[in-house]
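Take a look at this single chain in structure tokens; it is the form predicted alone.
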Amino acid sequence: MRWIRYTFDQKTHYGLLDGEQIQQVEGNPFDVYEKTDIFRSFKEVKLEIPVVPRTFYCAGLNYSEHVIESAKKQGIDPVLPTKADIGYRANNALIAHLEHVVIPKDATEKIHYEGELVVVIGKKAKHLTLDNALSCVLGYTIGNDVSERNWQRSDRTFWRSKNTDTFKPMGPWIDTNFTPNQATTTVKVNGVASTVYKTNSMIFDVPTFLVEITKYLTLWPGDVMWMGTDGSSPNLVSGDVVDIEISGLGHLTNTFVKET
């Protein structure tokens, strides 16, 4: 089942993907809902981010090659994390599939993508175990964790390097049947593959992160957990189109444009 959030005639709805059509739903995937007899085509609607999260969690360094590449660029020895490292991002940065990532006027040339698997929480949860952690998961979507790397190094926090408006594309839908076990993540820049990796080759998997979070924090329906990335990104410039495909899940595509 694929849940889509979209706007038609100035009203935002949830719907279910049915072939090439979207079947409108009264309600939402986190609560009671009913299917309607209303169908829309993609051309009729504006796709929105598939959920506005109550809390936006993110994994720290969670793929070995990404850790190694990051260390190499800093001229230091790589050190793999010994536990799941959890951070936060800001909702203001979220944009939908096909919307533009806006590069600020004063940004440096170090604008990078990070193609990520995104976990969408469907049920309230606390004190999860490795055996039952996935019971709170509604499904998965795709994220692009855009970063301005020089700001990331110079600022005390990630307030602008990671959270500038438009720096967090997410979508296009929530897939409730997807599992990451056999999936491959491919990131293309202007149609050319730049990064390819096994989606599930994480240092710490989804259950481990959910268990760690819920030792201390309550997960709520609509929360999201971005799972990190592997490999490294080229410097992106205005006009570049970044397409993130997770096999079996879909594509998230966004064009980067310079602020005017």
Given for the second form:
2 protein chains.
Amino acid sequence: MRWIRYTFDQKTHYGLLDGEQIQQVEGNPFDVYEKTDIFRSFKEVKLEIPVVPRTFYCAGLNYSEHVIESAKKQGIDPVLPTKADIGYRANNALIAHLEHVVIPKDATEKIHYEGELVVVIGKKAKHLTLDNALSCVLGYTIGNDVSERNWQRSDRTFWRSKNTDTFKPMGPWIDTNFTPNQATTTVKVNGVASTVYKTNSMIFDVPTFLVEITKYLTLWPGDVMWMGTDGSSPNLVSGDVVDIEISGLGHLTNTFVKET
Amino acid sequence: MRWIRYTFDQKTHYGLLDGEQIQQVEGNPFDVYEKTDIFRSFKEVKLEIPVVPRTFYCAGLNYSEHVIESAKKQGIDPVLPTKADIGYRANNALIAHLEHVVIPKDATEKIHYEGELVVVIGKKAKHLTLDNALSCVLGYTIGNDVSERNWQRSDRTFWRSKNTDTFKPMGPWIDTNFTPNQATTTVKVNGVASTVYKTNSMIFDVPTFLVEITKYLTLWPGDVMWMGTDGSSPNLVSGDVVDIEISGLGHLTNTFVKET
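Okay, that was the form predicted alone. Show me the form predicted in complex with another copy of the chain next.
Next comes the full complex, this chain leading.
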């Protein structure tokens, strides 16, 4: 089942996607909902981010090649995380599939993508175990953790480097049947493959993160957890189109433009 | 004007506080609202956090004595921030005035309070200037940025040290007339003053933070910005009652209990 969130005639709804057709729903996937008799074509609606997160978690360092590559670029020894320490991103930065990432005027040339699997929480949960961890998951979507690497190094926190408006594309939908086990993440820039990795080759997988964080934190319906990225990105410039495909899940596509 | 958020008869409302009396409101202070003819006594309602933040910003290091004290405890030289770099906290951790802070079973003895001024955003804003920065502020409330200092040092991020469930008391209300200029923040443990500082002796004041972050980020109604703390805290133990008073604004009081 694929949940999409969209605007038609200035109203935003949840709907269920079947091929090119959307069945409008009253309510939302995190609470009660009812299917309606209203159908829209996928092409006639404006896609929105599939959820406005209650809390926006992000795993940061969670694939070994990404840690090694970024250490190499800084001329330091790579240090792989030994614990599943989660971080945070901010809602102001979220944009939908096909919306534009706006590079601020004073940003440096080091604008990078990070293609990520996103876990969408559907049920309140605490003290999960490895056996029941996935029971709180509604489904999965795709995220692009856009970063300004020089700000990431110069600032004390990630507020600007990671959370500038438009720096967090997320979408296109929430797929409730997807499992990451056999999936491949492919990031293309202007149609040419730039990063390819096994989606599930994480240092700490989804159940491990869910178990760790729910030792102390309650997860709520509508929370999202971005699972980190592998590999590295070239410097992106105005006009670049970045397409992140997770096989079996979908494509998240956004054009980068310079602020005028 | 003081906005409070409360539950009566299993329903949560916004209301306006006048002395001990609450006038119930339809709607909320961030959108449209209308006063009703329903009045409650302050004593008969359950107080809730005054807002569920859209984004939960936190200034972290923003008072010089706090930076110096915490560096001293770690045996390192203090480094005062040279830029207004904002951080984030998480909604799962929020609790209201008079609710209990629960210290996890496996926490160390280093459980500390941080009494903070909280700015509540009322209007969407970007590219603010020092002259118009405060125009987006609805009012102010009080926060306690409870921290487990050993986790703060051992973990890669602040997820557990700062965002364990119940670690973020906030309240009791939003005061729209308060200004921090002449205010004093007094933190008492079991009735004895433990930390006293001038609320406005920040390294970067409220307008400076608003101008800096809105260079890159859009602020939204319902966002909150915790402004950091001065001084340091003793180790808190089960049964301790922590009361944070900001003069002219109110008291935020919470009892600390050990998880059983």
